[in-house]
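The form predicted alone is given below as one chain in C-alpha cells.
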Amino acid sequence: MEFILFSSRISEDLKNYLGQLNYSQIGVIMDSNTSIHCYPSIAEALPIAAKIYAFPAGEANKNLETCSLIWKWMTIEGFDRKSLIINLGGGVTGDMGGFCAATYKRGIRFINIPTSLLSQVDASVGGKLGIDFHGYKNHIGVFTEPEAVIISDLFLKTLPETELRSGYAEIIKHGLIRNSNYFHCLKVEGWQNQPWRDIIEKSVAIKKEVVEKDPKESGLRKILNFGHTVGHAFESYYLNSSDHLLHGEAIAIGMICEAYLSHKKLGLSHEELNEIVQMLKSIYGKFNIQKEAISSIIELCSQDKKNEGKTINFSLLKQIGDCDYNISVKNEEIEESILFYQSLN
C-alpha cells in the first residue's frame, strides 16, 4: 500500500520526502486551473530543474489524446526510467497523470498530491488509475499504486464549493459502505463548516482498510463501487452536455438509485432508504432527467467494470454501513430506480 502522509506544512513536507528519495529528474503534471492556485505552494520544494505540463481543465480531457500529448512531453524532455512524476490536481490529473507514468516506458514512479476533496478521499488512494474512452468513463486504465500520496487540508481553500460538494458525495458513501456511525455523523445542515482534516482521515482510512484486503477488486473492492454504476452512467451521458454534472452530484443520484435498488433486491429499510434519500436530496437538490435519456443512461450501466458477459453487476446495501456486492440487476430494474428518482418531491 502506499504511503499516504496528511500535511499542513505541505511545501515543507514534500520537500523532506524528496529529499529521502533518488530520482534522476521531476516531472509535475497539473491542469490550467491548479497551476494558478496549487502550484506556487509547492514550487519552492522542487528542484530548479523540475519540468512541469498543464493540460486544460476538465473531465473532457481525461482521454487518449491528452495521454499522447504528456508521453510527448515526457519523451521530449529525456524523460527515463528512474524519473519521478508528481500529479497535483484532483481525480482528473491523478487518474490522467497516473495512468500516463505507469505506462511510460513500463512505468516510472509517480507521487499523488491531491487538492480536491473528491481526490483526497477518493481518487488519490488505492492505485487505480485511468481514461475515459468513446463516452465511457475510466474505460481505459491499470491498477498501480503511487510512491506516496501527500493530503494537504489547505488546498480545499481553492475549491469553490459546487468542488466541495462534489467531493462530499463520496464521504457519505464512506459511510454508508462501511460504517453507520460515519454516516450518522456528516452534516446536512451546514455541510461546508466541517473538520474537513478529520473526515479525509476517516474517510481514508476507510477505503484504505477495504483495498488492502482487495488491491484488484476481485471482491470486496467492488463495494467501492455503490452509487457509481448509475452515477458513472448519469456521469457519462451529460458529460459533453449543457447540463454536465460533477462526479459527486452524478454518484449522488447514483446513489439515491441504486439505494431503491438496495430496498428492493437486498432488503435495505424503508426507513433508511428515506434517510439516503432525504440526506443527498438536501444537499443535492433534484436533477431534471429528460425521458429520451433514460434507455441510453441505461445502456451506459452495460459497460460498468464490474459486470461479467451481459449481466450487469451492482453493489448494494444491505442496511446502512454493510454493503454487498455482485447483485445482478435487470435492464428494468434499473430504470425502476431511475423512475423512482424522477418522482421525487
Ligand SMILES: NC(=O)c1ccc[n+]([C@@H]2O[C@H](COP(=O)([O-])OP(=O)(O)OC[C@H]3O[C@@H](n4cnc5c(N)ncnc54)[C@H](O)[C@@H]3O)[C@@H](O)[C@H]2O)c1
Second form
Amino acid sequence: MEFILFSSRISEDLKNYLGQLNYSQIGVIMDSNTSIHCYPSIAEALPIAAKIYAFPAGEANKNLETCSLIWKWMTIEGFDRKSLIINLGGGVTGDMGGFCAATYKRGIRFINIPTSLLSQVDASVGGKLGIDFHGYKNHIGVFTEPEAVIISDLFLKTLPETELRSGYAEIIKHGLIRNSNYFHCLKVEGWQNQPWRDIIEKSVAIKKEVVEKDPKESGLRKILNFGHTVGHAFESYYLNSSDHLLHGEAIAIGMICEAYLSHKKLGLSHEELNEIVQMLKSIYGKFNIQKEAISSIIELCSQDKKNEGKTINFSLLKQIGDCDYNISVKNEEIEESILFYQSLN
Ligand SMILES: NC(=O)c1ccc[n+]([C@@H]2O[C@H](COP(=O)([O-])OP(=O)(O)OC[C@H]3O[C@@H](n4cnc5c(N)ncnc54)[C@H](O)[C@@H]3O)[C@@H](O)[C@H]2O)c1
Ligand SMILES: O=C(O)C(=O)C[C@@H](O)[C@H](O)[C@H](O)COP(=O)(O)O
Ligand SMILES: [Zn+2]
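What about the form predicted in complex with the ligand, after the form predicted alone?
Complete assembly follows, chain above in first position.
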C-alpha cells in the first residue's frame, strides 16, 4: 500500500520526502486550475530543474488525446526510468497523470498530491488509474499504486464550493458502505461545516482498509463502487452536454437509484431508503432527466467493469453501513430505479 502523509506544511513535508529519494528528474503534472492555485504552494520544494505540464481542466480532457500530449512531453523532456512524476490536482489529474506514468517506458515512479476534496478522500488512494474512452468512464486503465500520497486540506481553500460538494458524495458513500456511525455523524453536521482534516482521515481509513483486503477488485473492493454503476452512466451520458454532471453529483444520483435497488433486492428498509434519499436530495437537489435519455443510460451500464458477460452486477446495501456485491440486476429494474428517482419531488 502506498505511503500516506497528512500534512499541514505541504512545502516542508514534500521537500523532506523528496530529500530521501533517489531520482533522476522530476515532472509535475497538473491542470489549468491547479497550476494557478496549487503549484505555488509546492514550487519551492522542487529542484530548479523540475519540469511542469498543465492540461486544460475537466473530465472532458481525461482521454487518450491528453495522454498522448503528456507522453510526448515526457519523451521530449527526456524522462527515464528513474524519473519521478508528481500529480498535483484532483481525481482527473491523479487518474490520468498516474496512468501516463504507469505506462510510460512500462512504468515510472509517481506520487500524488491531491488538491480537491474528492481526490483527497477517495481518488488519490488505491491505485485505480485510467482515462475515459469511447464514451465510457475509466474504460482504459491499470492498477498501480503511487509511491506516496501527500494530503493537505489547505488546498481546499481555493476549491469552488460545487467541487467541495461533489467530493462530499464519496464521503457519504464511505459511510453508507462501511460505517453507519460515520454516515449518521455526516447527517448531523451538514456538508458545509465539516472538520475537513478529520473527515479526510476517516474516509481514507475506510478506503485503505477495503483496498488492502482486495487491491485488484476481485471481490470486496466492489463495495467502493456503490452508486457508480448508474452514476457513471449518468456522468458519461451528460459529459459533453451543457448540463454535464460532476463525478460526485452523478454518484449522488446513482446512490439514490442504487439505494432503491438495495431496497428492492436486498431488503434495505423503507426507513433507511428514505433517510438516504432525503439526505442526498437535500444536498444535491433533483436533476432533471429527459425521458429519451433513459434507454441510453441503461445501455451505458452494460459496459460497467463489475459485469460478467451479459450480467450487470451491482454493489448494493443490505443496511446503512453494510454493502454486498455481485448482485445481478436486470435492465427493467435499472429503469425502475431511474423512474423512482424521477418520481421524487
Ligand atoms: N481512482 C479512483 O479511485 C477514483 C476515485 C474517485 C473518483 N475518481 C475520478 O476522479 C475524477 C473526479 O475528481 P475531481 O472531482 O477531483 O475532479 P477534477 O480533477 O476535475 O477536479 C475538480 C475541479 O477542481 C479544480 N481544482 C482541484 N483542486 C483545486 C484547488 N485546490 N483549488 C482550485 N481548484 C481546484 C480542478 O482544476 C477541476 O476544475 C473523475 O474522473 C473520477 O472518475 C477516481
Ligand atoms: O476505488 C475504487 O475501487 C472505487 O470504485 C472508487 C470510486 O469512487 C471511483 O470513482 C473509481 O474510479 C471507479 O472505478 P471504476 O472501476 O468503476 O471505473
Ligand atoms: Zn467515485
